[in-house]
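Only one chain is included here, represented as C-alpha cells and corresponding to the form predicted alone.
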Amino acid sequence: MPYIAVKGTHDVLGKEAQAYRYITDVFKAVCELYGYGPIETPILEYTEVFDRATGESSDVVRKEMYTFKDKGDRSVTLRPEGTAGVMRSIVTNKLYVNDLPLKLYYAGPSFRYERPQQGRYRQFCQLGVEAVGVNDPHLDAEAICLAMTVLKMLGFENLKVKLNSLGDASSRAAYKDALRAYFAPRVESMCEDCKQRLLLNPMRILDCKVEADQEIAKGAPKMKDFLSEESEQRLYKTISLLNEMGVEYELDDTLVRGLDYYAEVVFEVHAISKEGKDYGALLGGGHYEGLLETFGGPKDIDYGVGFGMGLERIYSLMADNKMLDDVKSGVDIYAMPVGAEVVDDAFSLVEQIRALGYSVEMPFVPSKLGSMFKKAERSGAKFALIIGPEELARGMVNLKNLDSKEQKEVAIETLDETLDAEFEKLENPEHEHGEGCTCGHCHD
C-alpha cells in the first residue's frame, strides 16, 4: 500500500505555506491590535468538554466529531471547534479572575469527519477570537469590525456582514415552539437530518442545506418576531454602532449559525465579487451565553463574543483571485561562490548577513554559475551575490538584482549598507535616493 495522506488532509508546501503564514501573521497583528492576546489548548480534550458546550442538536456533535476512547478506556475528542476548549481552559485556571473582558485569539488545527471539498479538509486550522466577561453590544460590534479589519488588511475589497438575533431564552423557546407547530406537518418529506433536528432543536432546519428544505423553510416564522424588548433593543445598538462604523450589513433571517451556545447577535462575513458574486463565508461567529457555567465558572460574567475562520477556506479564495501574488516567498539573497576555494569565506560571509536580518541561501558545492543563477531564480531571491577569487582578494563582491539584472561591485565592508538600501529601494520603488535624499540609508 503506497503511503499516502489520509483523505481530507494534506500536506502544506512551497508557496502555500509561505501563504498560510502570511495569512496568520495578519490575522494575529489584527487581533493584537484589538488588545487580544494569544491562547493554546489541547488539541486533545475529554469528549464531554465539545459535547455539553457545542450541544447535541449540532451537527458538529451528532456526526463530524472524531472521537475515540484512550487506554484509560476514556472518551477523548479531537478538537472539532476552538470556543469549547477556551472556555474550558478559563474555568480551568480561573482566568476569570482577571480584569474583564478576557480578550484571547487562538490559531491551531482542529477535526472534523465531513465531506472534503475546496478549501474544507477534516484536518483544518481555525483563527478565531473570543472576549468573554461582558455583556454589551459594544463588544459585539467590536469583534464584528475586528473580523473585518482582518479581512480587509488581507486584500478582501467588497465585504458584506450579515446579521441576526437569535434573542434570549425566553425568545428563543417561543420560537422553538413556533417552528415545531410549522414544520411537524411538512417534515415527513424533508430530510433524515431536519427529522432530527425538529426534536432536538428546530432552528437548525434553518440551516439546512438540501435545496428543497431550504423552500420549505421559506415559509417558516422568523425569529424577529418574536424577539423580546430587550433582544430587539440590543440588536438594534448593534446595528447603530455599525452604521456609525461604516460597516455595510444585511439582516438574515435564516442565520442561525451552527452551534446551540449561541445567542442574541449573530453574524457572517461574506466576500462580493466585482461581478455581485457571493462567494459565501468567510468567518461566522457571534454572541454566546451559559459556557463557562457549564464548565463550573461563575454565572455572573457568564456572557462572550467570538468568530472563527478556516484557514484553508480563506487561503483558497486568496489563491483563486491572485491575491497572494505579492506574498513574500523565497530568500532575499543568494550566495554564489565561485570556485571551491572560496566557500569557507562565503560561508563566513553569509552568516554576517543573516545577522543583518536577511535571508540568505547558498550551495555548499559550487557549480557553473548559469547553473546557479537558475537555482537563484527558482529559489525567489531578490539578488544573488557573486562571490568570486580576485574579488574576494581585493575585499569586493558582486551584488546583482535578479529582477533589474543590474550587478554592481560592492565593498564586503560597506555591503551592510549596500544591502540596507538596495531593500530600501524595492520596498519603496518610487523613492528617488541619491544626493539631496533625506532617507535614513542616503543620510547616513
Contents of the next structure:
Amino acid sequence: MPYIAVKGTHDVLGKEAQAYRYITDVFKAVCELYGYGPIETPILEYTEVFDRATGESSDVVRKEMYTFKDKGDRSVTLRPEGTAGVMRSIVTNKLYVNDLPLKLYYAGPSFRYERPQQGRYRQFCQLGVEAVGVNDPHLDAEAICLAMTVLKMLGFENLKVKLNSLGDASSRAAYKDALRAYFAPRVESMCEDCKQRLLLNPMRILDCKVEADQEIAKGAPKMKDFLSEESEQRLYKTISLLNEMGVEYELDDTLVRGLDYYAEVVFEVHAISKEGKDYGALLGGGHYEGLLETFGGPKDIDYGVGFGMGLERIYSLMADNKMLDDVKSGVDIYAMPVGAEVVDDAFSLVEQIRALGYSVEMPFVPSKLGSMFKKAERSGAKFALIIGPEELARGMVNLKNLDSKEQKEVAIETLDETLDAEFEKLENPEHEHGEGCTCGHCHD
Ligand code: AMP
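For comparison with the form predicted alone, would you give the structure of this protein in the form predicted in complex with adenosine monophosphate?
To see the whole picture, the full complex is given below, headed by that same chain.
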C-alpha cells in the first residue's frame, strides 16, 4: 500500500502553503493592531482540560475528540479547539495577575474526528483570539471588528455578521425549560443526537443539521423572548457599537454555538457570494463565562470573548474566487552564474543581496542559459541576475525583468540602489522617477 496522509488530513503544498502563510500573517498583523499578543499552548492536553471546558453536551466532547492513553497510561487529547488550552494556560501561569483584559491570539492545528467532506477536515488550522478578564460589550464588539478587518484585508467584500444572544444564566435556564417543554412531545421522531441533546442541553437541538429536525425546531420558542433586561441591553449595546463601526449584521435566533461555555452575545461571520449564496461560517465565537474557574482560576474576572476562524475554509474560498493571485510566491531574484568559474563569486554576491532583504535562489552547478531561464520562470522570480565572467571582471552583472523581458547591465557597486528602484517600480508601476519625483529613491 502506498503511504498516504491519514484520512481527513492533507499535505499543504506549493501555492496553498504560501497562501496559508499569507493568511496567517495578515491575521497576526491585525491582532497586533488591536493590541493582542501571541500565545502558543501545547496541541496535546490532558483530556480533562477539554472535558471540563467544553461541557457534557457538546458534540466535540461527546464524539469528536482524538483521545488516547499515552505510555504512562494518562488520557491525553489532541486539541479540538483553541479556547480551553488558552484558559488552562492562563490559570496555570497566573496570567490574570497582569493588566486586564488579557488579549491573546493563536494559530495552529486542531483535531476533530468528523466525517471528512468539502471544507471539513480532521486536522484543520484555527486562527483564534481570546480577550479575558473584563466583562464589557466593547470587548465583544472589538473582537468582531478585528475579525472583519482580517477578512477585509484578505479581500472579502461581501460579509455578514450573524449575531444572537444566549443571555445570562437565568435567561438560559428559563429558555431551556421552555425548549424542553416544546421538544419533549416531539423528540421521538427526531435524530438520536437530538434525543441526547434534550437531556443534556436542549439549546443544542437548534443547531441540528438534520433537515426534518430543523423543520421541527422552527416552531420552538425563541431565545429573545427569554432574555433578561440586562442581557437585552447588552445585546443592544453591542449592536449599537457595530452600527457605529458600519459593520453589517443580522440577528439569528438559531445561532447557539457548539460549546457550552458561551453566554450573552455569540456571533459568526459568513461570506456571501455575488449571487447572494451563503458560503457558511468563516469564523465563530462569542462571549463566555466561568471558564477560568473551571481550571481553579479566579471567579471575579471570569469573563472573556473569543473566536476561531478556519484557515482551510478561508483559503478555499479565496482560491475559488481568485483572491490569491497577488500573493507573493517564490523568490524575488533568480541568480544565474554563467559557467562554473563564477559560482563562488556569484555565491558571495547572492549572500550580499539577501542581506539587503531580497530573496534569491541560485544553482550551484550552472546549466545552459536557456535552461536556467526556464528555472527562473518556474521559481516565480521577478528578475534574473545573470552573472557572466566577462561582465564580472568589469564589476558588472545583467539584470533582466522576467515579465517585460527588459535587460540591462548594472554595476555591482550600485546594485542595492538599482534593485530598490526596480522593485519599487514593480510595486508602483505608475510611478515615474526623475526630476520632480519626491519618492525616497530620488530624494534622500
Ligand atoms: P468552531 O470552533 O466549531 O466554532 O469552529 C470555528 C471555525 O473553525 C469554523 O467557523 C470553521 O471555519 C472552522 N472549522 C471547524 N471545524 C472544522 C473542520 N472540521 N474542518 C475545517 N474547518 C473547521
